[in-house]
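Read the single chain below, which is given as C-alpha cells and is the form predicted on its own.
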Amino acid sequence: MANTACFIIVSRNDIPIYEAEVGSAPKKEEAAHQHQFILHAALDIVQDLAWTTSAMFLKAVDRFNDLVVSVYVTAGHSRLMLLHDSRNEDGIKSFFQEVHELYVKILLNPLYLPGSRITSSHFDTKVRALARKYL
C-alpha cells in the first residue's frame, strides 16, 4: 500500500461527494488539508485534459513534491482523483475501475440523489478494502 494516499470523488459540478485518506501513513490534520488543496488545484488541469482525450484513465496529471495526482473521469464527467506516492500504475488503474463499478451501483440506487455526498458505510468499507488490495 502507498504510504500516502488520498482519494476523492468530485461531481460534475466540482463538488466533492466522497473523500477518504486511504494511505498507511499516520493521519495528520494539516496533511489532510494539504492533500485536499493539491487535489482541488489539479481540477483545472483535469478539466482541460478531459476534453482533449477519450481515455477515462488520465494517469498522472499533476505532481507536488513526491506526490502524484492520478485521475479517472467517468462518462458522466465525475472525477475519481487519487493523490499518492506509489509507482504502481496498473494497480491504480484497477483500483479506479473497481471503484467506478461501486460508484455506478451507488448511482443506480433509487434513494441516492446524484451529486449529493456518498455517506454509505458499505461504500466506504469497499473503497478502503480496494485501496489495501491495489495501492
The other form holds:
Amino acid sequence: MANTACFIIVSRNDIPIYEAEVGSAPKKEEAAHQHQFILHAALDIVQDLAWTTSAMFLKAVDRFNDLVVSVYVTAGHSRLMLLHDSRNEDGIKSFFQEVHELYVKILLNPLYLPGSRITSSHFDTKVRALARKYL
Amino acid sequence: MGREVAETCMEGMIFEMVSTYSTRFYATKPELAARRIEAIGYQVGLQLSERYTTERPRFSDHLEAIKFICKDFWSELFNKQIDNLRTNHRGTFVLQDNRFRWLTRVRINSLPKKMDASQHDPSAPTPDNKTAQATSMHLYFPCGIIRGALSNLGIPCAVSADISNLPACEINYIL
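Could you give the coordinates for the form predicted in complex with its partner chain, as opposed to the form predicted on its own above?
And the full complex, kicking off with our chain again.
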C-alpha cells in the first residue's frame, strides 16, 4: 500500500529535532522538500490550536492537495507532526503514542541535552518500524 | 519503564551527592556547588516532568500545571502530596510540605548541651548558622527539580526554599 508520509518532531523552542520520510511510496526529491515546507507552514496553526484544547492528539490541522497534517503535542510542548495521505486516524494516534514513549526514553538519557537533535540510529530504526506497522 | 529501587538508596545517593559537591568538588566555593546541584536538579526535573505527563491530558493554564506539581508530581517523587498551597495571585506561589521526605533524617541541634538520641545526624553540633547552611545545601536539588519541571511545562520561574522549622519545608516560586 503505497503512501507518502513525512514525520518531524519540533521542540518547544521551534527547532526541528528529528525528521524522517516514513512513507512506503517511492521517493521523489522535489516532493521531499515540499513535505518539509508544508509541515513547517502548519506550525502556526498548531501554535494557535494547541492552546484551545487540553488533548494531546490534535487530529488533522491542515490540508494541502490531498495530504493531511496531523499533530500530537506533548505536555512539554514538543510537537510530533505527520504529513500523510491515509485516513486511518486510530493508526495514526497509536503511532504518535508509541513515538511519544520512545521520545520520553530518549529524554531520560542523561547525556541527551533536551532540545538538541536526536541522532540515535536506534530511535530512527524504531520510528520507521512503527511507521510500517501503523501507517 | 518501571523497575523499583528502595527509597533509602535514593536518599543515600542524594545525601552523598550533596556532600561530595560541597566538600570535595567545590569545597571553597559553596555557591558554585549549589549552582551545580541545582543544575542537576533542573535536568532531572525536565526529564521527570516529561515522563509523568505522558498519560494525562495537557494543561490549559498555569494554575493547572502548578496543581499537577503539587499533586501528581509530588506523590510520584515523595509518595505524598503537598500539604498547603498559597498564592498571592500576582505570580508568587508558596508550597508547604509538613514532612519533607529527604529532610526527615536531618536534625538541627537547638540544644547543644543535651545528648539527643536522634537518627543519623549529618549536621555537626556547631553554631546554628553553620548547620543551617549545610542543610540548605540539600534544598538546592529539590528546588532544581521543581524549576526544571515547571520550565518544561512552559512556566519559567525562580524557586527558593525555606526551612524555618524542620521537617516542614516551604518552597516559593515566583513567576
